[in-house]
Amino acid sequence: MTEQRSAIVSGGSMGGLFSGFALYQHGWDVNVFEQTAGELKSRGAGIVAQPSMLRYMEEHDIISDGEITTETNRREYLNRDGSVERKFADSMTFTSWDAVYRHLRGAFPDDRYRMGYEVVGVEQHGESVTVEFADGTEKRADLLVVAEGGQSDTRKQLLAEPSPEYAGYVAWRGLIDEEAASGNLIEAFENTFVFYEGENELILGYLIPGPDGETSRGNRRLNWVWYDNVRDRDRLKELLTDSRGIEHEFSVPPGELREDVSGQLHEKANADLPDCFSKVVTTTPKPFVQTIYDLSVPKMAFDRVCLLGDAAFVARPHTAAGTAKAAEDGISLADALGNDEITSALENWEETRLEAGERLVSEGIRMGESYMDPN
């Protein structure tokens, strides 16, 4: 009988969750540690669920048919003064990241599943990896998977170079829920996915499942993103510091901008924007801020150690495919290792996981420069 292969996932979020529960399907002895301590939340809310990764959930009952998405059926770009330049038929399907992550975990074996465990040292000894937690604890496994996001230490010690490259713009993001805006701006996203270009900056919205995958009318979520040119580092860094004093290098989360910030921020969607967006932005209660950047590596696989999700690429929120990639990186990853010798199996998989990252970095770049490119 084949002796039961073990894996640590560091990292529990949508790459770590779809890669640990991919490799649990497979018959692996599989853990999720997760560094932060209470429950995760998403600064993003809005994602478009892209048809992979819903069959995937599906297949596995991890959510029914047409569960915890919306969808739309046209799309409109607005003018300044708020009419229809131009609208089509265009059938796009949306979910939310918390609704996915709630699904997901409630699949995933609760007991291997555990919070608090910030990984600070990993070392191979031959045919298994040693991970070194931050209390001094250590694990050992057959596999280790660093899905840690972009922000990713492991993947720093396993690469000198690279680091997240700054776009020259930052998205401003946000959600009201249904209940608390009106019927009039709720109807103007209805089955729609709207758009205002402006110069040098874009605005969409759409309507989003609740927390929970909650769709019914009154439930759902108005999700908002704003992209907005800071070429200035001055500029960056003021909007970068929060309510506390404290400046962030990649994001100010909800409910942390300081009060001047949020001032701007309505001033210039007052000043900038058609007035369902104006009032969309103006409602929010905790809107946030998020650099956009690029990354990409020059290897996914190191001997017993891979990197995969937003710990290896990460690529602009235009290609609106972030979220599916992580996934599909868990699961090719769980189907890539069957039986084979795990080193082998891992540079397999990294040449074809390679290509999708880099392909998908490098349509972001083309798809921002697009719209933002000031020259």
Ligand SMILES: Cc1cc2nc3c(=O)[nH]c(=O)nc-3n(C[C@H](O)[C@H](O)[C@H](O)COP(=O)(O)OP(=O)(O)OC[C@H]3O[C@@H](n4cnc5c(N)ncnc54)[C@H](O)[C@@H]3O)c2cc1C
The other form holds:
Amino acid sequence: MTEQRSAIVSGGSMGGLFSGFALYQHGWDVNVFEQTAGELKSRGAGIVAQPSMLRYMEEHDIISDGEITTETNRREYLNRDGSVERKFADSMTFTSWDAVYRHLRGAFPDDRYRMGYEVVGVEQHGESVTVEFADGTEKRADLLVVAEGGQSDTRKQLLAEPSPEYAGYVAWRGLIDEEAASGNLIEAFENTFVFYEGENELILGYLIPGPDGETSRGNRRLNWVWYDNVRDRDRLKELLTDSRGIEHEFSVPPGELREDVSGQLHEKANADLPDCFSKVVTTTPKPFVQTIYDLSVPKMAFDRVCLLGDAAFVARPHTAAGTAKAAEDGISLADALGNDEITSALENWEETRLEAGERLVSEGIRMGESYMDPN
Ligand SMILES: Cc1cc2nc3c(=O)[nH]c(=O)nc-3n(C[C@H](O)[C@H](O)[C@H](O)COP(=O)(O)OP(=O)(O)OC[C@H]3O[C@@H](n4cnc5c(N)ncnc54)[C@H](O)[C@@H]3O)c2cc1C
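I've shown you the form predicted on its own. Could you give me the structure of the form predicted in complex with the named molecule?
So here's everything in the complex, that chain up top.
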């Protein structure tokens, strides 16, 4: 009988949970460590549900067929006055970050998901890897999966370069509970993926399930994303300083925008956007902001340690594939490891995943530059 192999996963979001789940399915003794101590909430909002990710979740009974998704069957591009400039048939499937997270968490053994553990150091020695946590404790395993997202500190220990590169624009985002939406606001988005393209700005909106994946009318949420050019670094710094005066590097979470920043957002919405979108933006209870940046690593495998998901490649959200990429990285990792020797299996896995990551980042840059003037 072969001995059970052990893995530590650093980061308990999409990449961490998909890889943890897939490794567990393949018989690994796996533990996921997430630095956040409380519930991981409001991390993201709506996401396009890529078929590969949904298929995996259905095949592994994480969700049942059609669960946690909403659909649209047409796209509409609006004029500034709110009339429809063009429309066409287009099928899209959406879900939400929290619904995917909660279902994955529910399917992964609770005693193997540890919160409040920040990985601060990594050391490899021949046949194993030792991880040090912020509280000074250490754990040893055969494999370390680094799924720490775009700002991963462990990546910085493994690779001096690269660092995330700001793309010159931000995404304002928000959610409105269908129940709380005023008047006929939701109607414009029923079965419809709605866009407005202004000069150097793009806003889009669609309905997503509730936080537990609820899809019935009244329980869904309206999700919007507004891309906005912010080239001036001082202005960026101002936007990223929250209501407590804390300056963030990449995003200000829901509910923490400064009042003057929310006020400016509302003013700009009223000045720039068609009526239905300005209503959406100005009635969103907790808008938030994320900077858009690009990140590509030259290497994902380091003997017994690997980087995956956003810790390795951050593709602009226009690709709508960051979550699916994190899922595919994790699922393919477990498949590639099989019963093979770890370091060579990681090298083989790296070859295909590097290519997939590079392709997606380039696609995101191309798409972003077609909407937003990079200069
Ligand atoms: C505006 C916008 C729209 C988007 N839209 C979509 C979309 O439609 N579809 C889509 O698929 N994707 C979308 N994305 C991208 C998607 O959110 C990410 O690709 C995805 O969340 C990456 O998952 P991850 O697990 O790799 O990283 P993250 O979700 O960033 O998670 C990393 C986790 O690691 C933890 N962590 C970090 N450091 C440590 C440490 N040292 N020790 C322990 N834990 C640690 C963090 O707390 C965090 O929970 C969008 C992104 C943006 C900004």
